[in-house]
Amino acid sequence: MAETEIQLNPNADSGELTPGRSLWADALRRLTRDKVAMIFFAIVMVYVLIALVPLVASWCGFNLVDWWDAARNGDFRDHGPTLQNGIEGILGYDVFGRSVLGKTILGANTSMSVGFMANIIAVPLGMLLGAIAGYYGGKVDDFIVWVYTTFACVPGIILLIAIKFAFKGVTILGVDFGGMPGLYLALAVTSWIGTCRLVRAETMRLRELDYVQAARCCGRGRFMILLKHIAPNVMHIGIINFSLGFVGAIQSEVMLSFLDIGVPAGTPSWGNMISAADKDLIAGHWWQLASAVGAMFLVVLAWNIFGDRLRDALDPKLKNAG
């Protein structure tokens, strides 16, 4: 008969027993461990390191857009990737003799601003709505699938053109919604729905559960189930949804900025980059399209992949798995 190895907790003699990992420890430790993962979560840093490097600077009094766009070179225009001038030349100069790299710069800091201010009001938004929905049902859930289903028979981007077009020339309080307010606004209206249905299917899972049942038997009221017991346990659907939620608001902002509705006209951005770059291709100037393209492309592949590895070590079904 083979002999069988077995492995004992060396804290079994002293009666000590070794306490488990949570959901969001256990995700910690998977991630860590995923090579891949964080090289991709690197890249992403370093493009959020960068666009806030505007940020820093305006609260420190100095405008880096007025000063890029302020450091023409005549001598430059439509000059093709150079190191005459240092680093500030290595991907050239658009048709005024501004740096294509700063540009490029600057629409990082306009795409992750983007991708976070749509996402910070969608991701909540669409998880408010789904767990209500999910755990009280009757009519209120009747109603707010109601809104989900009218919002998504539109296609996506009619709704997100027509949202910005509504938009335009409106002021409340004081903010300009024609504007970045505006265009934060109309994508994270047009991206809460999957959040939404994704946190409605898991609360309604969720609300038949023992410990739960356990917690109405105790006399705890609805509201409190819903934030103590529910919300904890949809909250990684959230955190995997803004990642993945900022791969599309990023390129839906490009997309707008292609066709001039997106950021305001005058502001570096991928998306303005690109549209710019349509005339510039009949000449053979290719390094402005390129650098947004290749910036957008590094930044896209980046999220992709890490809300994939996110999204496989905070999901409980493949805990256990490998």
Contents of the next structure:
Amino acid sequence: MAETEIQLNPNADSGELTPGRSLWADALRRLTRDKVAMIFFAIVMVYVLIALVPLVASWCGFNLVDWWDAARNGDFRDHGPTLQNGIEGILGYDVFGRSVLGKTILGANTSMSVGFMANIIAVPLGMLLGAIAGYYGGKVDDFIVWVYTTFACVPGIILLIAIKFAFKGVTILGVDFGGMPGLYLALAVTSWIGTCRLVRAETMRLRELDYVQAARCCGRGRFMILLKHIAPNVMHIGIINFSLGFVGAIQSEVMLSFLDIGVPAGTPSWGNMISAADKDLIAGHWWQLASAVGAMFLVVLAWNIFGDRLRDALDPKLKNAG
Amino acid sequence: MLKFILRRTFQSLITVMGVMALTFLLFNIVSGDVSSSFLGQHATTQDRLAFKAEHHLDLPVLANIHSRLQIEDCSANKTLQLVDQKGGANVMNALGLYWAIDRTKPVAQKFYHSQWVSLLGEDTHVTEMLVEGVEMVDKPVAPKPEAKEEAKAEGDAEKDAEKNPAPEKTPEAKAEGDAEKKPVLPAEPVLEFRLCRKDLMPAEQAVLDKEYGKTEREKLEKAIESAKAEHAETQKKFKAAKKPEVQDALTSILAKQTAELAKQDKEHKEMVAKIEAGTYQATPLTTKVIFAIDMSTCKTAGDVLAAINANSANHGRLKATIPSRSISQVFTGTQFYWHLRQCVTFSGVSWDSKKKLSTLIVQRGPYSLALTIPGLALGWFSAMIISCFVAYYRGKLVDKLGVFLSVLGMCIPLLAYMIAGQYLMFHIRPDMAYGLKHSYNVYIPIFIGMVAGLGGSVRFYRTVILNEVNQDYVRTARAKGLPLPAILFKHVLKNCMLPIITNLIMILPFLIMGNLLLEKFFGIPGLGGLMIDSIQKRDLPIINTLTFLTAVIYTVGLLLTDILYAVFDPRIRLK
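Having gone through the form predicted alone, I am curious about the other one (the form predicted together with its partner chain); can you provide its structure?
Starting with the chain above, the whole complex follows.
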């Protein structure tokens, strides 16, 4: 195993031993050497940058969505891809004469924020509960297992729709859960279970390992063991699930938008575009569907492949098994 | 083994309970008032209250631990009318006694609570009520005349059959109220106990009829006069008008007014005849306020009691007491109890279509199954073949291409497949693109679902198969000289069946729910579509019972999986 190797530092003349690379540095090295992973990571980063543009603009007091919405081209309603208006029209126009290219680019912000926010809630939640359940065992474990089995009993999509509907018009502490926050929360609530399950199993395995026993013998408190010795060793599960959950969240957003309960109407998002395309396509207006699916396809593909490579890098045992 | 099964069954029960609690939390608590979201924003308070009462939504949510007020009606030589304790949950419940939801039914013993809690203190829940015989009204609110007439008609019918003053209550006492009908909310609510005509002595009634007959007659006469004046004015206008279209318009108004006048005249004649014959019954249900309690001074249930009992105008007619708290109602008098009961007994009746859930399942279930079972079988079968094929050429071009294609397939959203598939069908066979005009239309969504799921399952099964290929026994078989196809299909497949079958069993319970998206998109009337529609309409009985059903099948499936594991894999012991 690479992490147990102690390498000679070639630059050191004295020939003294340098400490070995850490687990994380090792994984990072594996990942950066993987060309495919880096290519797809670059694609993901491009999307992230595109998604950040409206955010940065709004910090500067400029609302890109409004600007795009206002720049309607009345003569080009439902017009197909054209080169007449320069770059604006290369993906065509929607019903209101708004640029589909603009819509697709702004949609990246929605999709990325949905993926990010849902997972930033779900993954830490799953990890925390999983680690607590796995480490403490007993009643605590029973309770947490009960909670996630309960959630798993309800088909995911039904739970998603149900939560989104339940949040309709609910405002807690000034946060309107009928809109985007509700969407983040609904996606998070349905996706923490997988992380929790995996982390729990891994924690149960780690708990019995010698180094944890040793820490316990030294008189370390239970919480500190969990924090210092177990958490770093289950962290990779969280990172992997974050990258894979991203894909799930993006796809769920599309599904919910199709059912008119996802992103609020009027917000440019790929889900809303695909949902609108349902009616458009019969009239032969294929460009909205094509651009949304294309944009989504690329980012999902990139996340999928990058996530797989990330898993291979972080969890080399899995690769050997597969 | 038996011990294991028993323990797991117990766990399943707890899990199912958890699912019920989850749906209850989501739909009854988080999402706010059920009645207003089901009936719509513009439903009247009365409708909403009746709806709540009918579906037990007026009870306390989780625990019914509020002190209960009991009122005995000691009026006019009659035996004590005890307040119904069974349904009663709280002070106002007890005050409310009975609530006739549907006035055609004799008595329905249902109650509500409302914002009055804040008024009466933490210890109590409050409901609005109308006691038939003793009516309680929120003072600033004028009772609706049409409601009164209804009540009167009903009251008259009941009078002969039932000598006891049956209680009833006014929904007008609802503090939240309709904005348009009650623009000013009472700052200091007052409970009014009114005497109903039902409780009147015959002599009193005669006086009432005479008194009210007079005022009503005057009122009617005044109305007739003003109508006549209006009629005359319109006639004048008609004569003055030159243009034919104005005249036309006026003619119709005139005709209306004449008809109105004739009607009022007829009414008047009848009324006069009745009053002269002494048979006239006055319209108002209530005559005078026996007594009123200013609720703003009542902070607790005890204060309400004292206010009722000590009221000088009461004359011992009503006696209010708080009996000891009843333990039996702590759980059974709650919304959650009714929620569970509805699911467990499977007695849900759709609020929307008024159909029984079991009927709906029998009606719609087959459509869902017709979609999901062939879809699953075909998808599974083709995924197995492809993944075996791909695994056979491991590391070669075919494998790489297969994995690449399956990743590509995974990356396209199901919706895009559906939209594109439907679009294609519109061009090939428009009648097959939507709905179930032909029974074979169902193959389109089946095919689309299968193709959409293929990518993911091929990748999953390939991993499972490759996992086995690395095992020692495969190496042994190869060393022995067995050809690779024989190893793959004879030995490997057999060994990796366990995770695959487990995976399948886990999917099975969800088959009955159908594929929500495909059903909705292709207009197949299955259970998935029903579920989405019910969630959208907040049709709680359907949502709750369907979720319950899925949860039960799922937990049973989990148990079966574990047992099957032990049966087929001798290495696994259940403990």
